[in-house]
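The chain that follows stands alone, in the form predicted alone, written as structure tokens.
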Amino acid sequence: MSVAATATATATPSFRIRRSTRGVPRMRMPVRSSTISVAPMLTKLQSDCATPLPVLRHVADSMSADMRAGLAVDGGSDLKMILSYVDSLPTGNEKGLFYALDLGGTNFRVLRVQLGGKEERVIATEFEQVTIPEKLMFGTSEELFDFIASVLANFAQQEGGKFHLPPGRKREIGFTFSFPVKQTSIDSGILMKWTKGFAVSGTAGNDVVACLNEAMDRKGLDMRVSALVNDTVGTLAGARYWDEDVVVAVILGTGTNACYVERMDAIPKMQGKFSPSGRTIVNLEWGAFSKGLPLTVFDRDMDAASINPGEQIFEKAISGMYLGEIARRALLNMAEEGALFGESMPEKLSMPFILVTPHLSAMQQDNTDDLQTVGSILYDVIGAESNLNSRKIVVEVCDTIVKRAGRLAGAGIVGILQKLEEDSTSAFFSKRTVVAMDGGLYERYPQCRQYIKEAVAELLGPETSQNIVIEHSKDGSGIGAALLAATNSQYDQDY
């Protein structure tokens, strides 16, 4: 993900609203004299997201040759189009007992699956979620995977019940890493940098799976890792697992990113190597797209001000880690221009990140007739008083924001698809083609959700967009992972 999940800035709260029953302070500021009305301001905000139908083509066609320019040469565009090695994906048929291991953040997922073939499929699951103590954070490569290879220890320790490993195997594990690597094969990748508020030494320009494989033998614990997966990629392989038309995963949640499954063939700067299925998944790190993109003021002022200003636009515009700064950006300029919230500002309205995507969903899906819970969240995050034509009007500017969102995610989804069906031999939009989607913006903003099915619709005309799935893949990466372990595995499958 990029972020997952993999956001290529600092870590934010979770997809999840906590409101305080507690009054805030109402600190205020005074507004300028000279105000004008607000009215103009949100038809302006809304003219510069608006999102029409050749804006939506414009960005689904450049999507689509960002790709083709990313698959030609390593650096050919935007996109990075990098090479998963995953060439052989679920089917249904994978028996036995697999572990997989989600490190995408400060929390870490370890998790066990024992598989039945087709007729049983996943027969249990177990997993545990620890968090990563904050001095490791900042410590050694040793030490950050020593801690996990005992945590891993634990719950191997702890297996039972329905979980059986057959004589003479090694536990076999897939190593969901969602942080920035050079991938060089199935179960190896250099670590290019830390993201997310990480600064371990020593990991950089190393093997993360060397990294992990050190540190099981130093704990003594019976486990390889057999394949090295992003959280793109195993929501695809999990997704796959039940639906053999899922072509194309998107996560959708703090960051965001996509992959999608590619013919070798289609991939010139992979010339000369080999896939024994002929196709391969192809991550595009997507959050880094910028072309045709409608852009405000407010994402070039947030954008300036990042940590990695002029890069992740695409993220930047459409992921839960920055919906709800922008909307604040907004709101504080006609607070400020506007006297959207009366004669003074409340102060805590300039602090940057302080109103997040989940409370702009929660805005939205308030239908009370004063729209009281609007007027609790503004209350108690920003300590803004507001009467209910100050309440309609933050709405207004919260579906703004998150149409805008949801409408290019959804060209960027329907450029991967053109694509797929430039290149197809058969005609693709006629058969069933299904995306997998994960990411706690898809599954907990009802707004963006069908935004994002509209855009497609839309560009796709009604006949074709009827063959198109989009549907929620819960968790999928982290199952996914066992499964790619079981499809790698270094031992013989009795199909």
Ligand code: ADP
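Residue numbers count along the first chain shown, from 1. If you're wondering where the values come from, they're calculated on a predicted model, not measured in any experiment. First, how it differs from the form predicted together with the named molecule.
Each of M351, L89, A339, T106 except one sits more than 12 positions from any hinge; the exception, lying at the hinge between rigid parts between these two forms, is L89.
Now the other one: the form predicted together with the named molecule, given that the block above is the form predicted alone.
Since only the chain itself is given, any partners or molecules it might have are not part of what comes next.
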């Protein structure tokens, strides 16, 4: 494959304090006088977060059952089972210049790709990534989409080199939008609600493609959105371009979600709609799943304090935006009740979202004898003085939270595979099946990856799990969206 990738990315700082921390006490508070030992507190946390096989099985079975209920009728379960309107997947024949936009929960990416068909495949790609300014997450829809359009306009201006568009054609965009959207066609969809901490006014209930088109008009930018795709759908399409056995895609980033390839006749709510391939991609919106999850008081308190209490419970237990915060709440409790950091409380430990998932991951990669990295992160981030014993406990807390997240994600994946197996007339589990994974949490937290694999193997058994390949599809969603823009191009494709 000849991929010329030029990264013009602005590096995102690996540790960044996000989300609002206003209204937080800043006093150095004394710990309670009658402290109890921290060891039993850790044991309690571990048992509250435990995911033994019966718990995993219950989650997988409930996921399958919720999928069926959501496919039967809109509103039939926690899972929306959104139809993507993507019923032809990339074949490898796609040719031409296409753009992709990817609005995640943390980053915004723009990408262009020159596709060369079966022989040349991806001739060139270029991308640019910017962190979404926090104030835009709480601003107006116009401000957010103007920002997107201006990044796109600057990026489009720098086109050159191996990229070229036949005369008379508009540049076409695949727009990856990683929030729950009710698709109305391949190139339109209504935002149902913001998630992942976004509270932008004026978008929910509106067509996000129309919002983007209006912003592009305001910038005088003449491009056309030919496919609106969820990030999971983009990832599936991108991975499928290289490997025909990909049938499921899962994102574990700021938030989490999954999609898969479904048979049209297995979707009762489609009511006889037709697709030439007889298949379509269904987006679970699995962040809203809620059954049988082992949750703690820290999860409940975090949920209650969130901007969407009672919603996105699976997402809050397993995705990157929240793992650091759950750990912070557990550590705060240990510091207050168990004097984890000695007699005085590190003041910043009371600040919501001060500890982020990349911190947990960095602490768990510390191989030094005295856990130096853990010590310096605790000192730098929350101002805590720690000894080896408290550092070890902190690492255990991180591990407990990420272990639960990884294993629950694994159970969710098995829930999808199980549903496909039950419906299959052939022996689904006896052939190779690929699950394409992406997202910052999956990519950069090795323990998380390991726990996912272990849970899948435990649930499926050694023989079956050999046929299930869980693969990182790096940045597949960007290329995937561009490929779907190609598949749904308004122009004739000369192949």
